Each structure stands twice: as C-alpha cells, then as structure tokens.
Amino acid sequence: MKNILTAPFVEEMRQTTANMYRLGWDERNGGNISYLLEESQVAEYLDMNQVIRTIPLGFDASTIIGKIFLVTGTGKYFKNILDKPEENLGIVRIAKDGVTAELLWGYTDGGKFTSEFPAHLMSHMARLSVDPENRVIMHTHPTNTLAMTYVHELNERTFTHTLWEMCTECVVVFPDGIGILPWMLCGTNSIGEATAEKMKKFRLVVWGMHGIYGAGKTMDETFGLIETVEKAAQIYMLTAHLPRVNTIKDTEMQELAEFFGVNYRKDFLNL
C-alpha cells in the first residue's frame, strides 16, 4: 500500500490551500474544499474496507451513496494544512444508508468535515447532473469579489456584465456568468439547496456578503475559475470610483466568444 501523503490527490488539496491563504481569500477557518476521488485512486492507497468511524451528514445523499471525497475540516485553517494533512483534512465515503459518511483517512484529532459539507454535497450532486466530470466544489472568501457584493447590486446579469467588463478573457472563462445569491446563514442546508439549484445553471456561486462557490473538473479549473473572477472584481473596485474612460464593449464580449467557441450567456449582454 502507498504512502497516502504522497498521494497527487493529497498534494494538489495541501498546495492549493496553502496557496489560497496565502492569497488572503482564506482567514482562519475560512473556506473549505471538497475533492471528488474514484475508487481506484483512493485504493492504491488505503484499505476500503478498513471505516475509522462514521460522521453523521445531516441531510439525505441517498443519490451519491459511495462515493468518496477528500474534504477539509471543520474549523481547520488552510495555513495549517500543507503541514499536517492526516489532522486538517479527511476522505470521507458517502455510506449505504445515505445519510452517514465513513471516514476513511484524515481528522485524527477527533474532528470532522467542514459544516458546509452538506452544502458541497448538494452542489456535487447539481454539477454532476449537468456534467459528470465536475469533481471540485470550492468555497472561499476572495478579498474584492466579497467587497464587490457590498458596492454593486446583486444581480446576476449585471454582475456578470460589469466583470466580463473588467477583463479581456472573463467571457471566456466563465461564459455561464456569475449565479448570486443573497446574505444567507451559513452552514444550514437552506443555502446549501439554493446554491445546488443556482449550480444547475452556473460553475461560480457568489454569496452576498461572504463569499464564492466554484465547481470544476480538476482543482486548477476551479481554482483558476475563482482567480480570474476575483481579479476582476479587483479591477472593479480600484476603477469604480474614477470615471470611465475605456471600456470593453459588448460586440467585442460577443466577437470574444465567438472566436473562441464558448457557450455564452448572449442575453446578459446589450446587443
């Protein structure tokens, strides 16, 4: 059996998260990250039939039983992560009964995944009717996305339109526009199933006054997803004061597009 700190699956989650606190987008036990592994990954690793004990997922996820994800801990922060994997993370199989995780490897303090899980779960399960690939479900608190929601409505269309505004390749980045979703409680299901709906239809979730949700194929996707929104709205914000010389106009967001082939959303903008 191999080391599972050497595993590529363990390595991309300690090296993205570490990077993301760097970044700032991740203070204290802000953010969490669950990572959609296959069996036959997981199993060069560690003994499947071999549960450490089960955690309670308060909610029903009877459409995902067994299938296995590395996800963060509660009230674990990103910083400690690149240090002490096994402690700040965990892999956790949906059990038989749907309703209970068996944990595999990971949280050997006593801990347990991240309050958003279920959330997680339910955009897992959004994305995946829309496209199986969808392996990364992401959710950070990016400094000028989360500053952005304070300064301009929340408004999907015009959300959209003001950061594919900011940056030559956002309509191409994210052709399916920004999904928003107001101030909401964290940590309940309630959110959890709004952002799951708004994930039918878009890759990034943002949640007025708090935070981003992204969901991609691999880690970088995702994590690239997030950068180039959050550069954007950086854009924004050092521009939104001054006035507007130049701007991106949208025969050239449509030209854009169009050049490079991506489905994007053509009534978010003014044509």
Given for the second form:
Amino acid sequence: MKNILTAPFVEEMRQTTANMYRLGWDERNGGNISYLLEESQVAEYLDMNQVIRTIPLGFDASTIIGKIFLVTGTGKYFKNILDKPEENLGIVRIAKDGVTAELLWGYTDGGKFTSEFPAHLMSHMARLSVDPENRVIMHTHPTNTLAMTYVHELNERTFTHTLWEMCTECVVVFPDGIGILPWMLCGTNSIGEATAEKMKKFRLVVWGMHGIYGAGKTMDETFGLIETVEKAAQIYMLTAHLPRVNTIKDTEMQELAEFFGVNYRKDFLNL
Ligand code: 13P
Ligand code: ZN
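Follow the form predicted on its own with the form predicted together with ligand 13P, if you could.
Now the complete complex, all chains and molecules, led by this one.
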C-alpha cells in the first residue's frame, strides 16, 4: 500500500488551498473544497474495508452511495492544510444507508467534513447530472467578488454582463454565466438545495455577501473559473467609481464567443 501523503489528489488539494490562502480568499476557516475520487485511485493508498468512524450527513445522499470524496474539514484553516493534511482533510465514502459518511482517512483530531458538505454533495449531484466528468466543487470568499456583491445589483444577467465587460477572456472562460443567490444562512440544507438548483445551469454560483461556488472537471479548471471571476470583479471594483471612457461592446463579446466556439448565454447580451 502506498503512502497517502504521496497521492497526487492529496498534493493537489494541499497546493490549491495554500494558493487560495495566499491570494487572501480564505481567511480563518473560510472556504471548502470537495474532490470526487475514483475507488481505484484511493485503493492504491488505503484499505477500503477499514472504516475509521462514521459521521451523519444530515441529509439524504442515496443517489451517490459508494462515492468517495476528499474534503476539507469544518473549522479548519486553509493556511494549515499544506503542513498538516491528515488533520485538516478527510477522505469519506457515502455509506449504503445514504445518510452517513464513512471516514477512510484524515480528520485525525476528531474533526469532520465542512459544514457546507450538503451544498457540496447536492452540487456534485446536480453537476454530474449535466456533466458526468465533474469532479470538483470549490467554495471560497474572494475579496473583490465579495465586495462587488455589496455594490452591484444581484441579478444574474446584469452581474454576468458586467463581469464579461471587465476582461476580454471572460465570455470565453464562463460563457454559461454566473448564477446568483441572495444572502442566505450558510451551512444549511436549504442553501445546499438552492445552490444545487443553480448548478444545473451554471458552473459558478455567487452567494450574495458571502462568496462563490465553482464546479469543474479538475482542480485547475475550477480554480481558473473562480480566479477569472475574481480578476474581473477586481477590475470592476477599481473602475466602478470612475467615469467609464471605454468598454468592450456587446457585439465584440459576441464576436469573441463565436470565434472561440463557446456556447454562451446570448440572452445575457444586448444585441
Ligand atoms: P467550514 O469551516 O465548515 O468549511 O465553513 C467555512 C465556510 O466558508 C462557510 O461558508
Ligand atoms: Zn463560506
């Protein structure tokens, strides 16, 4: 059996969370990531019959029984994951009853998965129904994206349009746009259900006055989506109070989307 600390998926989680911490997106315990793993990947490192303990999920995940996730722990700091992965991360499998998680590795100080696990698992289910290759759900508090939710109307069409105007590549990177939820109580099944509903149409969902969720096939793709939104939000926050002299026109965004062959939300443009 190989050492789990050498597993590429653990390494990716350590590097990504360290990177996000350094960008200032994940203060204290802010943010959480879940990474869907193949059983064959994990079996190289762990005895799949060795369940350390079981943890109640608090909702029904019976459509994903047997699925295995590498997940950040609740109350854990992204800052500390690089040095102490086994305390701050866990690998859990959804048990046969559909309402319990079996801990296969990690949370060594008695901890458990993120309080946002309902939103993560429900989002995984929603994304898998439209993209069977989806693997990663990422939640974080990027500074400018969060700032923008205080000063821009929380309307999916206009919020997306504003971001698309801020960097030339935006319409190509997230042509499907941004889903938006108003402020809601976090850590609940209700915000999980609302997020998952949006995830059927969008790979990015902004939580007003809180942060953002991203979904993707790989850690890089998911991080890149959020990074691009955050860059656009930064340009917005740097310019929103200044007179706008130049902009990217809607016809130019259309030209970009068509040139790069992406399936974009035409109804989000004023053509
Ligand atoms: P957790 O510490 O439970 O992951 O919560 C952090 C967070 O960002 C809540 O939205
Ligand atoms: Zn949060």
